[in-house]
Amino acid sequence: MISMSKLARTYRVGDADFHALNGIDLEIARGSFVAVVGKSGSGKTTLANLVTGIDRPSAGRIVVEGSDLGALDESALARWRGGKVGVVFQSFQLLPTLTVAENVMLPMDFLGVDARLSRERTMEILAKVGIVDQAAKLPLALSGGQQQRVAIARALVNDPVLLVADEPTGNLDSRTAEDVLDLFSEFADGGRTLLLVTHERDFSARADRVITLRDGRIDGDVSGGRGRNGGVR
């Protein structure tokens, strides 16, 4: 599913040079759990920006879904993105202008889906997440979890092979966020992929695997609370 060779990723501050990731080899199998941890600062969302394609790597190779990241322009990029990835932020990153309904919809416009077929979607996505009820309002009128739903809801729309969750409960209290995680257990059961990017060690019990990243390296890859080896090392 996912493949990294020698991936690094370097930023220029200042006058020097800030090594994120120092050359990460990395396999990842289809229909696995993944949760990275580390501190901040350890190059945990680094590695999510660089898988779904958001940033681009200083040198390496990262394969998602056999697509060579590295060789596709920002158009490809985009279409690959958005009809192959989901992903989920911290902050949401919801349209404050647009209703619920509207912000969900949004992947879908990307792809020139149908309308009513974009809408019969959005409608039974928001159903699954428990926010249905709340498709016509506007999401500063949501609580922080329901606005987190929305978030997910919009993640999951396009029916993704991979959704990558960066920090998705750090603004949650302990039982959205719960709740939020028993939503991404639910698609990991699907035969999907899960990246959570976190630096809550505890919900490494709901993973498959867990990779601990420390100064841009990978630390610790062994196996989590759900009893099996998800992935290839």
Given for the second form:
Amino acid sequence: MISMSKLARTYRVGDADFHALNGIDLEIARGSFVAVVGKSGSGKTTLANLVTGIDRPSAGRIVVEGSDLGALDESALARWRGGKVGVVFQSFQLLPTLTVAENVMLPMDFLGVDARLSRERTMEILAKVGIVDQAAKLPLALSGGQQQRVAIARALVNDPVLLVADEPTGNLDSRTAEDVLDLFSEFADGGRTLLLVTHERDFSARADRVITLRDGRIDGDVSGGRGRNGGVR
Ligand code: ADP
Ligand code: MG
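Please supply the coordinates for the form predicted in complex with ligand ADP, as a counterpart to the form predicted alone shown previously.
To see the whole picture, the full complex is given below, headed by that same chain.
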């Protein structure tokens, strides 16, 4: 599903090169729930952004679902992302002037989904994440937890094979964070791949696999708690 080899991302800082990621070799199986942990600055966001094609590698290769991301041009990459990948950020990244429903429709507009079907799917997915009654509101009228649900609905509405979430619970209280994690676990149970960047060690128990990054390298790769004893819920 995801294959990285000698993957690197280097930033030019002043007149020196800074290696945010340095030689990552990693295979992630389809349908697995992988948690990525590590201290601030260890390269988690850099890795997440390479997987979603938001950013490009400086060296090495990353292949996701058969597409060599380094070889796609910008528009091919955008189309690929629109059809296959859902992305959730810590800061929600909702458009403040659009209603909740309009935010969720955006990825379908991008793929040219028929307006009626788009509206139907939007209401369905908003119901699934428990905020269908908020559809006509503007995002800022919602709580943080509700806003993140909108972002998750938007990420899932095109039925992606891969969901990448970068510290999605970082701005939420612990109770709300658990609810959001329940939604992710449900997604992973559907046989799709989930890459979750998280600070919260506790959430590793829900993953199949926990990758630790340190200074841009893999510093740990162990089984998570998911699937043991019939799965942690
Ligand atoms: P994490 O998400 O684990 O906190 P990041 O992937 O955001 O880490 O960053 C990894 C390292 O790369 C950090 O040291 C950060 O300062 C550096 N970095 C990230 N983006 C840039 C950039 N645009 N220019 C220079 N350095 C960057
Ligand atoms: Mg980060």
